[in-house]
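Take a look at this single chain, the form predicted alone, given in structure tokens.
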Amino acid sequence: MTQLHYPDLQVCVLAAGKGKRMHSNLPKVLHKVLGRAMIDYILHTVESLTPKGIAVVTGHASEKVREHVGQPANLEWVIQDKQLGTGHAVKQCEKVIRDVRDVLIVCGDTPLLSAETLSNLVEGHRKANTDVTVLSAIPSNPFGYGRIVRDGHGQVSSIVEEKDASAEQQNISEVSSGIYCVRFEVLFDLLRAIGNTNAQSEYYLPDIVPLALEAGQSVEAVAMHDANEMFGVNDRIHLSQVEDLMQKRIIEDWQRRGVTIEKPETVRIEAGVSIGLDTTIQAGCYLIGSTQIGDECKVGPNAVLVDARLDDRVNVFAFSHIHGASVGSDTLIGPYARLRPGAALDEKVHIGNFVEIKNSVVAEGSKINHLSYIGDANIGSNCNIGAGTITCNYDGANKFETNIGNNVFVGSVTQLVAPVTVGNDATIGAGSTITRDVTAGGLTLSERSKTKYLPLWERPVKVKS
């Protein structure tokens, strides 16, 4: 799609509703779809139109919405103190909209809406030189949407909300998306003329349609190609349905861009994730947050990556969990490994089954293959950490660091009691408890590791006197 640029267009985003059916203390537009708040999607979409400005109407818990969004350069905040309907909400924008040709009105709870669809609406509106243009659709199930009523000549005559529609009108398949493009010169005169004699005693934005026709102004409807784009979230069932549609869109996009995704119906890939060329995502994987995966990686099955960074050709085996960690190229992880925040692995590292690493650096070529815990440590290159080894980094009050040099061999079931440093080329015997620094080179054994443990049948029998 070519770059869009509408310097004479103002966008108005309606985000003031509480969302009663969500049953939440969180404003509806802040509920997340695949890791991002709904309003983030809609703001990203309208920003891609490059309009003159964006006005966001907030009401319920407006401070939470503003704190989440921040203050982009071309965004104006508008408060709707009392939620008296969509028409009343748009009317509050009058004080911040100046010197534009048209106003595009969108809803903050429609995260599937695309910039291409909005551009088609604006272009259709301008090509027909219309005063009021509504974005319409023909969904498989029109329940809940305002029906577009046409006269005998096929011209739009009104938009009737579901709650106020007659039985005959409820059978109409063409519905309003709630998204409008209106000529600025007529918009606020129409809004001031809206009444509230309806089931909810609210000022409905769709009522500008019959008012415009009465005033001799032109009204058109431009149909969207994919009715799913207008899906508005009103409850948590809708939220999960929108998430399913968004997930399908994201997965198909990655597949088109050279990523193999096995059993895509079992995979979760959030909106902030990036994946490199020729990478394979296996069944049951969860890729969450800002996770970045390089080229030619293999992830899964049933691996969970949260805010993780993987360089090229990393192989993450089954059921591994990587959270807030970075992994160098050509590294092997798992199965059943856990990398916690602050773990940083260099190239060609091997992390095996039931190994946990937290806030530690592991240099190139080192191996920690079995049943170990490494916390608050720096491990040099080409080290071998034996099975069952742990860094004892916490004394109950403070955490301390373990430093291990290059080419170190640590025998199985070793405890490194921090703070402690192990020099280059050192060898630590199996079963050792290291409480003091280990000098470079040579073999180091603790007293415990030198104790001979005899089986019961070889031990001397104590005789009572």
Ligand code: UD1
Given for the second form:
Amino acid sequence: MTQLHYPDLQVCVLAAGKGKRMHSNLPKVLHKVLGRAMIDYILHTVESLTPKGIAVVTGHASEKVREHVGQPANLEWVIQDKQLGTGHAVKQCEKVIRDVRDVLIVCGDTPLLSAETLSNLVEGHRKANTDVTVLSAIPSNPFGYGRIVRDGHGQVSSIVEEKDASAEQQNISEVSSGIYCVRFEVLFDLLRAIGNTNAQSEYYLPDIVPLALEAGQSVEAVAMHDANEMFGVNDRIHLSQVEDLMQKRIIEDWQRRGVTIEKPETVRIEAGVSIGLDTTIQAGCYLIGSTQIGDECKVGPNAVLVDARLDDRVNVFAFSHIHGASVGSDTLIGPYARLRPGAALDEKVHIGNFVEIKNSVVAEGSKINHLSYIGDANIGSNCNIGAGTITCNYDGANKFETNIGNNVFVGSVTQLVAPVTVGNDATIGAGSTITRDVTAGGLTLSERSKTKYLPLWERPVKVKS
Ligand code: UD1
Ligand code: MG
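Now that the form predicted alone has been shown, please provide the structure of the form predicted together with the named molecule.
Below: every chain and molecule of the assembly, starting with the one above.
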């Protein structure tokens, strides 16, 4: 079993680069993969190794990265003022590292990396008692990665960056993931010795490899099983490719945990979503943000749920949009319904087509089945809100509430002009405009419009000037 407790390990996360190739105002590591920033993935992964400490090197827009991450207890921020290269970045960590056996160096732009792979690297490094161990891989396309150069005995002799590689070296298929485990005792002496005479005039971390060999230290490569894990995002094409790989991983994880996902290649399920047992997600659904779905629900096709909460056995029919709303069990939504922030539906509610609900509570068993707008309202239990009912909650300047009791029947095409209260068991006739409170019990019809109907021939004729 993989050991995931390393109290004598220090982690360094390199995240200072601007990410020039992203062409963005946002630092690269804050770009999101399925709703979660890349830095969050890597921090989550290294935290699960329970290391002694985590140093995060930031530079470009460091305040944005810090603000995003906050201040976990075992995390120290290290500033790299000028991004002079990965070796220079690690060197800045010297002042925050003490009393550890090894330093694990990872990059902030590899969100697919797993804790198991890192653990294999540390275990391999320690078992062989090596000074410098690089995590290597053989990807389908080695372009852009540092190539691992081996000597005649198969011993790793150096790592050559794409831009510095000869044509022959570019043909090497074994590459560096950019991830290293290095014995603390030797690391900073090696870093002090590296120079910057290369194609990018940078202090390359990989240059510790030949320096270690010169100093009589040992260097090894530990291969990773799945080369996809080291996929480093350098531009937005990579970002979408990593998202595809992450999406496959997340979907398969939910499938293994008892969720049916139809046409999974058409579905987006973000990293912060949770889904219950025996729920079916149909084609084209987008489950975004912190959306939580209970057991035995059916969603879709083509529904969009953003930070939504569904209890058990909820049916969300095609093309419905739920954002920041909660839905009680055994409730039916849509097709073509829209629940906006603050909509809170109780159990066994029916919301039908072309109904919009915002910042409103709908109690158990109530039905709003067709073409309605309900905003800033409290609707009691077992009400029937007729087709085309509108709560007129806005007078152009202020918003007002509509309160409806239990067992109320609102006839079709009723306008409830807020603020207004409707008592329990009331019935409102179709086509009413309700401007005053409605008492409990009886039947209420609004006053008909006083505007007289004028036949065409009695209407004033406009004279052309
Ligand atoms: C790097 C490695 C390469 C490896 C590849 C794997 C070097 C010189 N190259 O190349 O061997 O195959 O990763 O993805 O190490 N960073 C800093 N400060 C700097 C420069 C970079 O913190 O001065 C950070 C970046 O924010 C990034 C990481 O280091 O998170 C890697 O930098 P990047 O520019 O992406 O290097 P690659 O060209 O991908
Ligand atoms: Mg990179």
